[in-house]
Structure formats: C-alpha cells, structure tokens
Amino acid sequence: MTKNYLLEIGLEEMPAHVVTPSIDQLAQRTSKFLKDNRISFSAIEKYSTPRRLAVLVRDMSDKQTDIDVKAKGPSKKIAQDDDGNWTKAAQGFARGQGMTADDIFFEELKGVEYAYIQKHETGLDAADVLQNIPEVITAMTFPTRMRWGNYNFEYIRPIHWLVSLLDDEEVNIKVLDVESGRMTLGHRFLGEDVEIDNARNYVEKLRQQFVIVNAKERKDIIRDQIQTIADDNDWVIDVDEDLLEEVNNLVEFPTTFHGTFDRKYLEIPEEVLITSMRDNQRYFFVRNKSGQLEPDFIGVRNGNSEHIENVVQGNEKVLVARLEDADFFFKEDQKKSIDDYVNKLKTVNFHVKIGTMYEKMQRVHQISEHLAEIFGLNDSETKDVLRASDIYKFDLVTNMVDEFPELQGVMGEKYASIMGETDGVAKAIREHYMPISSDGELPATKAGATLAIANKLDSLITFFAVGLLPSGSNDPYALRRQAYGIIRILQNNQWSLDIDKLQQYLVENLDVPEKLDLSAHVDDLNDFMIDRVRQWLYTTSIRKDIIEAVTSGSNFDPISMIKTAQVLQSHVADQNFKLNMEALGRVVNLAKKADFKYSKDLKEDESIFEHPSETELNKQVQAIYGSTTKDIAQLYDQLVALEATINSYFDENMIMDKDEAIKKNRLTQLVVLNNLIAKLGDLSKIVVK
C-alpha cells in the first residue's frame, strides 16, 4: 500500500536567485532521507513561490523495508575466555544488537574467527519514520543566512508555518517553536489561510487562493502572457531565460502588463535603456519588427489584473524617474573630455596597497606594448591597443558608471566613439573586461583581447607581488576567474606566451614603486596559472592522466600545454602508445636521480662512451636539438622514434655505475634527452596498462 506525503515549509519572501537551488536542494535531501530510512517512492514534485518550499512524494510506501541484517563483532579469541565463556566485549556486542550472546556464532574471515549475530528488522511505519524529517529542514544551507527571535538557529528566512500530512493525516513535527498542522497561507493580498484536506489536494487548494505552487506552470504563464502582448502589438521580445527566473520567483500569481515611456529617451545609448528596465526595474524590453528598440516595456506583478492600469502608472512613473537620471548623466559627462577623467583617475585607487588606478593604466600600456610584439599584432592593432591603454579605466569616474557600474566599459566604449577615438580603441575599452564569467564571452578584437589580457595580468602580478594571493575558496579579488579569463583568451587566438618568460620580462622592465615586488611570488604565480591551464583541460574529453602530465613539465607556455595534451590524446589509441610512454617515463624517471639540472652548456663526454646505444642515443637526440621545429607533434613524432634506441641504452649501460664519471656521463645523457621529454611534460604521469 502506498501514500502521498506532504511536506511545506512556510517562510518570509525569500531572495529570487535562492528559490530554485532551494527547493532542488529539499528535493534531493528528502529522497536521501528516504532511501536511507528504506522507504521506496515514485516521484517527489517540488513546487515553490517566495514564500514556501514545498515537496510531494508520491507513491511512498507506507513503512520500511524489512531487513535482514548480519553483523560483524569481536574475533573469537577476544568474544570467549580461555574456558569457552562470553566475555564482556561478546555480551556488549550482543546487547548492541539487541540480542543475547546465545545468538552469537562465528565464521572464519581471511584465517582469524569472527563472531557474528544474524537478526531480522521489521520496518517500522512510514509515519514513525517521517518524525525525523525535521533533520532534513534543519540541514539545509543557503549562501545567505539569518537568525530570529531568541534562537542561534540560521536560515535563510524565518519559518513561519509547517504542513506535514500523509495522504489526510497529520505527521506532526516542530522546528523551534513552530509546529506542522494542516493550515497553510494563500497569496498575501488576494488569498486567505485554507487547509489542506489531503495532501494530493495541495495545489488545487492553493490555486483557489492565487497562489501557483508549480513553478514551471507560472513561468509558462508569464511567457505566454508576454507572447500574447507580443502578438497584440507587433513587436519582438526575447525573453531573458535568467530574467524570467527571477521575476517567477518574486510571485506566486503573476499577472503580465505592458508600459510605455517617451521616445525622446532612445536618444539615451540602448545598454543604458536595457539596464534600466532589464536589470533595475525587472521589465522586459521591447524591440519592433526591425530590430530597434521601442518606448515600451513589459513587467510582471504578483496578482490579478484588477486595477492593472494604476500598476502600470506606477511602473510607468518609477522607470521614467530613472530614464531622467540618466539622460542628465549622459549629457553632463559628455561636457568633460577623457583627459579630464583620466586625470581624475590620479586620486582612484586600484587598491591601496598597489597604487591608484592612474599608475595601473600605466603598467598596462608597458604590458600591452611587450605583449603586442609578441603576439604579432599590426600597426594599426597596436596603435588600437596603446591609446586603449592610456584610457580604457576613464568611464569609472563618468556620473553614468557611477550610477549604473553595470555599465563600466559598456559606457567607456561610447564616451569614446563620441569623443573621436576609432572604432578599434573604443571597442578594446569594452572588451578588456571580457569574460566576465567563467564561460562568458571573449574579446572579438585583437586589440580587444591583448588589453584584457595585460589588464588582468597587471592585477594578478601586483596582488601577488603584495602578498594577496588567493587561499582556499577566499579569493576577494577574483584573480581565479582573471587568470582562467587569460588562458581562454590565448587558447581562442591561439597566442603562446611563456608565462615565466614574461614575469622575467616585467621583474626587469615594468616600472613599478619599491613596494610592488614583482620577483617575490614569480613561482607561485606560475603555478596559479598552471592550475587553470588544468582547469580548462578538465572541460575537454582528454584524459586525467595526460592532463596532469603536461601540466607538470617543464612547459610555462599555456598553449603550448593545450597542444601537447591533444597531441598525447590523439595517440593513446596507437598499438606502440604503452611501449613509448614506458620508454620515455623510464627516461625522465633515471634523469630525476641526477644532482644536477639541464644547461645549454650541459655536454657528454664522447670519449668515455663504452657502448655503441651510448653513441647511437647521442646522436638522435643531437639531431632532435639540431631540428628547426617548434611543432608539438612533430617533436612527439621524433622522441617516441627513439623508443628502440633508448631500450638497448638501458639494455647495455649500467646507469648509476660504480665509476663516478661514467656515471655522471649517463646521467647527464638522460638530462639532455629530459629536457626535451619536459617539453610534452612530466611522461612518468601517464599511466599505461
């Protein structure tokens, strides 16, 4: 036999983006609740508004399963004395059991006996087992927490009612000082408290009070709704998925409705129209046939379409106050020219450790300029790039930004294009903020992604060089997503950049104050960088192993890392891979005994070669240093080619000889050939099978 359980969990309006993973996380913990308590069930549904967290299991069993349990307890040796009678340790095992030490008898585990106690559980009722379902609220997290009244207990808000019904009975439980009935609330303002007769009634019984529990069927609403205003009106609306989360989750009876404002405000630049109403106010904007944006905007309110025009007003009169504010700022700031904010940037700090905002602008330009070069950018993109750097920070101190930080870069790009710079400058000062996310989207221009790439090296260099390293999940200044930021943009143009090379570059170059020492975490910051070369490789289909083993050579080059990981993955399948790995890992394995590192002067002795392979070995690996390539697959092509050679070497040569310098010759043969295995990275990682 089978019922329907119930379970609500009443609360304060809670923030929109905390519905969703809210009622998943309920969901989740509540099917581990009853699988680890043996109870079976078909579906939980889950059903949420601002104001309540709700699941529905359906088709739970009415009690657990049985069981048949076999449990392990002392050796026999430690269970009976010397005269065969229990002991303390065998009664206390029993009694655990809740059994005697009669019902003890013992098996052999790998040699030693064991005692053992076979017993038979009978499930208990599935309202017996659900008294603990309190465990299940009280466990949940949130990023937010809060207290209330006289209790140390933290939530995300305030649980002001509980319904706990099984089919039509009560299960009852408390939290603090609330405990579940079968009374729940209805919308705020149009409903009333109504009670749950049976908990596969609850929906019904909530929609009959304006409240839509499904949160699915409330999206479907809002979007129909806003389809049919669409449709009424001509017009094009791309409805916002991440808009339409959250305005779902700010009603439990939505109503859609459409205002409109004056059209002298499209003079405004559209990004600032959008911000207004798409991230300020929660409207979806409105475009026409043609693409352009259009005096309206469509909005959402928690009720019914009862006195609906005195919300739009409302609406209307919230939005154009905004709209004003930004006309004045967007014709104020365009009376100062960028050397007047780029002045005022002299007194902005960046951090007040590192230095203001002015002398940032000023180590990027140096970075760019060296960047520029090596990326092999043109004239005309370095000339972009430069004078982009001279100004790209001057849209934070404009009153537009100031009112809207959302738009920093955004409004840097149009100030610029109106104030003459080209169209190569102004677009570099929008997309040096790219990406803005861990997948969000990349520079489009060349001059565009150098800039972001030497204004988020400049950070993680000076936060570094200050000692403010990210630890653990603590990374206040989000150079984690700087630095992944940097490895998609090399990866998208496929730029290589030693990262060690250039932290050289810039400790003897970059003009930077005494305190900045660029020298003191060069180490650490290519290790970080390492770290999420790994955590881009980790999104790909390559192979763990490979991964950790081009990230662990002697590579510093990002790109470089990427390559040789496709490059292995594109050969694991070959019928020679495992003999090759074995034959190179064994390479880098002897080279780690040596005392001593490779060196562009690091040579062997020829004459002290006492077998043939020793020779042979030498001059393949001569002729691999002595090749023009720089091509990761070719060079893989030339070392897995010494498979044969660098198995009879080993086959002849006593590497760790008695004689020290003959000795030393092998090892410094296996430290010439490591240094190009280093190449694809530490091969020993690899595993073959």
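Numbering follows the first chain given and starts at 1. All values reported here derive from a predicted model rather than from experimental measurement. Take the two forms, find the largest set of C-alpha atoms that superpose within 1.5 Å, and that set is the rigid core. Compared with the form predicted together with its partner chain:
When the rigid core is held fixed, the Cα atom of Gly299 travels less than 2 angstroms between these two forms. Positional change of Ala79 between these two forms reaches 2 Å or more at the C-alpha, relative to the superposed core. A displacement of 2 angstroms or greater separates the C-alpha positions of Arg95 between these two forms, with the rigid core held in common.
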Contents of the next structure:
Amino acid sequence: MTKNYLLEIGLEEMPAHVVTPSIDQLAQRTSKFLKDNRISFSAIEKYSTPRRLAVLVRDMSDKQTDIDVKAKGPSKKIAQDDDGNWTKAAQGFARGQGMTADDIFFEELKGVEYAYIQKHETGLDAADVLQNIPEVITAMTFPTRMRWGNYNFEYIRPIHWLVSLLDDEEVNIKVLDVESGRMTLGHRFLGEDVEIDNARNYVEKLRQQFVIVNAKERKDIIRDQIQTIADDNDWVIDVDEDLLEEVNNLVEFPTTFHGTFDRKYLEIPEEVLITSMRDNQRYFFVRNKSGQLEPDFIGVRNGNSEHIENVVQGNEKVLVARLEDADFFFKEDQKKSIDDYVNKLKTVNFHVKIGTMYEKMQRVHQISEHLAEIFGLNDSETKDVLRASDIYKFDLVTNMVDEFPELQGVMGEKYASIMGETDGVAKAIREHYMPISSDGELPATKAGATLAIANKLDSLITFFAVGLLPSGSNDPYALRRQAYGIIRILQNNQWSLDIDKLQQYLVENLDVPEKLDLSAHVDDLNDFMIDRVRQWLYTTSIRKDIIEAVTSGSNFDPISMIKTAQVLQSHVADQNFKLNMEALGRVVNLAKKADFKYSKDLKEDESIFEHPSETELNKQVQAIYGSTTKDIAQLYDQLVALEATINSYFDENMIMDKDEAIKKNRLTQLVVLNNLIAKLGDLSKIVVK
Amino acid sequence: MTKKLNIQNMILTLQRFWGEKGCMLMQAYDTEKGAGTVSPYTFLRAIGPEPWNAAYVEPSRRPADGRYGENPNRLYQHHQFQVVMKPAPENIQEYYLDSLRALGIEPLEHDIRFVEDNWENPSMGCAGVGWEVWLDGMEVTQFTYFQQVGGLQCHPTTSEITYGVERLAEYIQDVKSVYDLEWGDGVLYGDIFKEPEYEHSTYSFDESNQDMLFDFFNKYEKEANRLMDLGLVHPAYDYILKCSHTFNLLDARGAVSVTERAAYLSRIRKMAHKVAKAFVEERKKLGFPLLANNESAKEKAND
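What about the form predicted together with its partner chain, after the form predicted alone?
Whole complex next, starting from this chain.
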C-alpha cells in the first residue's frame, strides 16, 4: 500500500537567496533517506516560501522492503574449539544477531574462513522509519547559520513549527523543543493558523490562508501581473530572472504594483537609475517601445491588493529620496576635474603592502605601452590606452561610486565622456574591469582589452611580489579570476604573449619601489598562468592528455598552447596518430635522459655517425630548423612526417651506447629534435595505449 | 491612523509597549556613541549568561553623515529606539509587529517584509544575523540576533531591535524632510536640531582640531588600557567609546588615510575584546547576580 508523506519545516524568514537551494537540498536528502531505508516512492514534490520548506513524498510505500542480510562473525579458529564445539565468542555473535549458534555457517574470505549468519529482516512500518526524519532536518547545510535562544544548535533561522503527516495520520517527531503536528501557519497578515487534514491537501489548505507554497506558481503569478501592467501601458519590461527569483522568495502571496517618479530624474545616468530601482529597492524597471527608460517601476508586495495605494505611495517616496541623493552626487561630481580625482588617488591605497592606486596607474601605464607594441595596436588605439591608463581609476573617489560601488567603471566612462575624453578612452575605462565573472563579457575595444590585461597583470605581479599568492581556496584578491580573464582576452583577440618573456621584461624595466621584488615569484606566476590555460582548455572538448601535453612544454604563450591543443585534437582520428605520437614520445623520453639542455650551439658530430639512419634523421631535422615555420599546424605535419625515420633510427641505434662519445652524440641529436617537439608540448604525455 | 503621532508620543508608545513586554526602560547613556548597540546596556549586557531585557532611546552620532542641516534625510545625530532581549523570546517577531500596530501601522494596510541583512561592527568585534524590516520599501528597523560581541560568542543569544526613530516618524507623520517632523506639541525637529546639525557638521568637516583629536585618541586609549588593568571595567568602557567617537570625528575630517584607518579600527577592536572579557570575569566574580535573580523569580512563580 502507498501513502503520501508531508514534511514541512516552519521558520522565521529565510534569506531569499537561500530558499531555492535549501528546498532542493531538503528534497535530495529526503530522497536519500528513504532510499537508504528501503522505502519506495514515485516522486518528491517541493514547496517553499520565505517561511517554510516542505516536501510531499508521493506514493510512498507504507513499509520498508524485506531484506536478507548476511552478518560476518569471528574467524573459524575463534568460533570453534579444537573439538569443533562452538566457543563463547561464536555463541555471543549468534545471540547478537538474534539467532543461535546452530545457524552459523562458514565462508572463506581472503583465504580465511569466517562464521556467518544469514537472516531475513522484515521491513518496518514507514511510520516507524520516519521517526528518524529529524536527522534529515538537522543535517541541512546553509551558507550562513545562526544560534538562537538558549540552544547550541545552528540553523538558517529559528525553527518554529513542524508538520509531519502520513496521509491523515501524524507522525510525531521533534527537533529541539519543537514537536510536530498538523498545524501550520498561514500568511503573516492575511491568513490564520490552519490544520492540514491530509498530506495531499497541503497546497490547497495553505492557498486558503493566502500562502502560495508552489514557488513556480508564485513566479508565474508575478510574471503574468507584470505582463498585464506592461500591456496596459504599452511598455516593454524585461523581467530580470535573478530579481524575479529574489522577489519571489520575499513573498508568500504576491501582488505586483506600479509606481512612478518625476520625469526630471531621467537626467540621471540610466545605470544609476537601474541600480537604485533593481539592486537597492528590488523593483523591475520599465522601458517604452523605443527602448527608453520610463519614470515608472514595478514592485511586488507580500499581500493582496487591499490598501495597495499606501504601499505605492510609500515606495515612491523611498525611491525619490534615493534619486534625489543620486542627482545631488551626479551634479556635485561634475564640479571637479579628472585631475582633481587622480590627485586624490595618491592617498588611496591599492594594498597596504603594495602602494597607492596612483602608483598602480603609473605602472599600468608602462605595462600598457609595452603590450600595445606587442599586440600591434594602431596609433589612435595606443594613444587611447595610454591616456586611459593615466586616469582609469579616477571614478573610485567620486561621490557616486562611493554611494554605488557597483558602478565603478560605468561612472568612469560617463564622467570621462562628459569631461571631454575621447570615446576610446572612456570605453577603455569601463572595459578594464572586464570580464567581471569567469564567463563575463569581454572588452570590445583593443584599447580596453589592452588596459584590462595590463591592469590585471599588474595586480598579479605585485601581489606575487609581496608574497600574497593564492593557496587552496584562499584567494581573497580573486587573482585566479583575473588571470583567467587575461587568458580569455588574449584568446578572444588572438594575441600572442609569452608570459615568461613579459615577466623578464617587467623585472628589468618596470619602475617599482624596492619593497616590490618582481623577480621573487616569476616561476610561480608562470605556473599560475599555465594553470589558467588548462582551466580554459577544460571548458572545450579537447582531450585531457592533449591538454596536459601542451601545457607541459617549453611554451609560455597561452595562445600558442591553445592553438597546439586544437591542432593535436584535430588529428586524433588520424590513422597514424598513435604511431606518430609514440615515435615522438620516445624522442621526448630519451631526450630527458641527457644531462645537458638544448642550446643553439649544441651540434651533433656527423663524423662519428655509425648508421645511415643517423645521417637521415639529422638531414630531416635540420630541414625543419631551416624552414623556420611559426605555424603550428605546419610544424606538426613536419614532425609527424619523421615517424618512419625516427623508428628506423631507434631500430638501428643503441642510444645509451657504451662509448660515451657516441652516446653523447646520439643524445645530442635527440635533444636537438626534442627542442622542436617541445614547441608543441610534452608529447610523451599523450596517451597512445 | 486618527491623529498622527508626534515623535515624543511615538517614543512613549514604544516605551509603554516594550515595558509591558518585560523590558526595563533605561535612559540614554551619557557618552557619545555611533549606535545604540554600543551603549553598555547592549554591548556589555549581550555578553555572558545573564538574562537582560531593556529598551531605551539612544542619540547616535555619526560625524561623516552630517550634511550641515541641508539634506532632508542625513544627520550628524539621529535617534535609535533600541530593544534588547536576552534570551530572545520565541515570538519576538510577533512582538515587533504588535509594536508597529501600537504605533498605528496596521500590517494589512502596508507591505512589511523581513529582508536578510546580517549586521557587523568589525571595530567592536560584533556580528549578528537578521533582517532589515521594510515598511512599504523603506528600511525602518534593524532586527538582529547577536552571534558575537566583543569577539566573544553570545550564549544565550540576544535579540536586538533598532527602530530608526526619524525614519519611522517621517513615515507616520508623512513628511518629506526630517526637519518638518513634529517632536512635541507644535515644536518641530528643525526648531530643535537644525542649528546643532549645521554647527556639528561645520565642526566635524571643517573646524575640528586634528592634532588635538589624535592626541585625545592616544590618551583615551592609554587610559582605557590602564583602567582595564585595574579591573575598572565600566570607566574603561567609557574611554573606549570616547576613542571610537574621536576616531569617527577624525575620519569625517578625512584625517585618517586608508592604511591608518585599518590600524585605528584594530586598536579599538583590541580594547573592545579585552573589555568584553573583563566584563564577563567581573560578573562571574559577582556570581552572575541576574542569573540568580531570574532563577529565584522562576522558583517563586512555581511555588
């Protein structure tokens, strides 16, 4: 027989962002609990509001399934004495299983015989098993937790009531001092306490008390009501999903309303208006059909439409007070010049150990200059990035960014335009923060992209210089994200940049105070950047061993690593791919045995060649050196063409020859070849089996 | 709402309400402070095992928020109505909503929401979990369950309700500027506070003597530490409050650089942590008298 089981946890208002993940977690834990306890069910329905998390288990069997269990006891040696009589240990084991020693049988495990008892366990009633459901409730984890009252227990918010019903029967449980029952609370103001007669009536009983427990239904109501308002007014309202999700989890019974503000405030930059409405007040903003912002907003009330005029009026008043402030800041900020702000940055620290924002901009200017040359920016782009690098943090000390920190960069662009900077400069200022998240939007202009890389690079080299390297999950300055951003921007623009060479250049040329030792962690930063290339490649469908190979070579240019990986990946289906890689991999592995490294002067001695294959390989390798190709696909073709030659070379020649001179000569030959192969990566890492 | 409550009647209503809920009606503490939370009636009493229920109005000085009396919402000094209950009664949220009803704010006629807002005062080693309460989109109250005070874990947990007196009054009296609020019979907020706002702003932003304030800070800090060494917890605490206010004045004046800022905050935090520990020690020596009171009261009730 099957029944429906309802579990509802009643809480003080949870943070909006916690509600959805928590109900998912509760459902998942409940499902695991039931499966672990051998109780079948057809589905778990999830219900959630700010004040409650509830699961309704559908068609749950009212009994655990029976099982046969085999319990392992002592070894035979201990279970029986020399005469074959049961020992006390054996009898104790049997008793512990609720059986007698006569039920014991032996089975071998890893060469030793052990006593076993087989028994049939009849499943318990589901109602009995559910006595343990409090462990599901208390095992929940949350991003923030709190203690309350006299308890030493932590939870997202205080627990106030529990409903635990198997069809129409109460399954009594207790968490802290809260005992379960069938009574639940309705809407805080519109509803009353109500008894749930049967688990299956949960949704309807609460609906009568002005609680829409189905989060999706609540969302649809809000969406529909917004659409109606939009249609009535000929507006376009782009419903922001994140905002809808948040607003939805602030209400149990949603009613949308529409408020207005004076048109004069539309002179404030749009981003500021949107931040005030969306982020500060959780309103949806409104555009007309031609895309312009209208002086209107949509809010969502936790209640019905009675007296909604009070709610509208109150919300309008709050918004106007905010806009009034924003208007004041906007006008006030324009009374000063960019120079005034830049000067002020001399007193603003970037980081105590590193120096001021002003000093950072000076370094970034130098880095940008070098990068602009490497990336081949044209004159006007170079001019823009250099001017931008001198001022790009100025908005940090404006009133507006002080009030709305999330508008850094955005206000920088606005004010720069107003104060007469070129479009390119203004855009670069906004774009230098990009990408803001790991898959965030990238700079669209070359000047912006260059400044973004220079700014991030400066953060990386200076934090590394003072020993503030990220470790484990500890990355307080988001250096991983910034490094990853650099890789993405390089990739997006197909810009080659040898990270190692760049660092060497900066160590020698960048003007920094003595406390910043840029040479201290050069290798660490190389590795750190290469790790980010790996991370980028993992988001593609390129094989893991190829990723390992291309990021383990002599290459420090992210773009070339990525290209190489793509070339290798494009050949994996080739008939000879494995044989090709095997041949080249052998060269790599043997070359590692040499106790010397490649240098330009390293030359093999043809006079002591013993076999034609040595001469042949030498000829072909020199031909590749002679072609000086920079194209990776071509280099790949040239190298795999050596396969037959390499194989006959290994057939004919003993590398580790007894004669030291010959051995060294052959290793030299391999090291010289490997120098070419290493441009692709460490090909010995390619899986060929 | 028949007749709109003026500020003093609003305060009287809240006092009567919370008094009936078992709160002692304390008076504002006489040392400058930035928030009702740092009154010893909250900060010190939130620490340790003893129960504590109190309500009081606390004038709170925030020099950097001064606007020369010109901004309709920002003030050098505003007023908080502070309620602390330890341990928090189970139905504290319902108490709070009832207090709004007592002020004539009927929830069915408005939109009241509890929006997550975790509160932190790092300079005093305090952290709590809770909400800002929105009344038709306006934040009128901060509602917090203290988790840590002075760097010490709170057990039992104190609930703190902080009403923004001016904010709430602006709502109740439906005025656009704080200076148009009626304080007492026919006397406006502006009549009382506009000139002081102007003068304090002028002092904080333009006229304060930085050298003297830096000197004060060092001396207050030294005195606080000396007093803590002598076991004089309450006088020491007064000097910590003075340090805090002096720092706020220097900060408003722009006299503290970003680097130094962190260092000053850390100095205050160290003292706050030390005094919190000393206070618990002191109460322990006294045998946690309020705990005993509470128990004998319970016993009496049971008899």
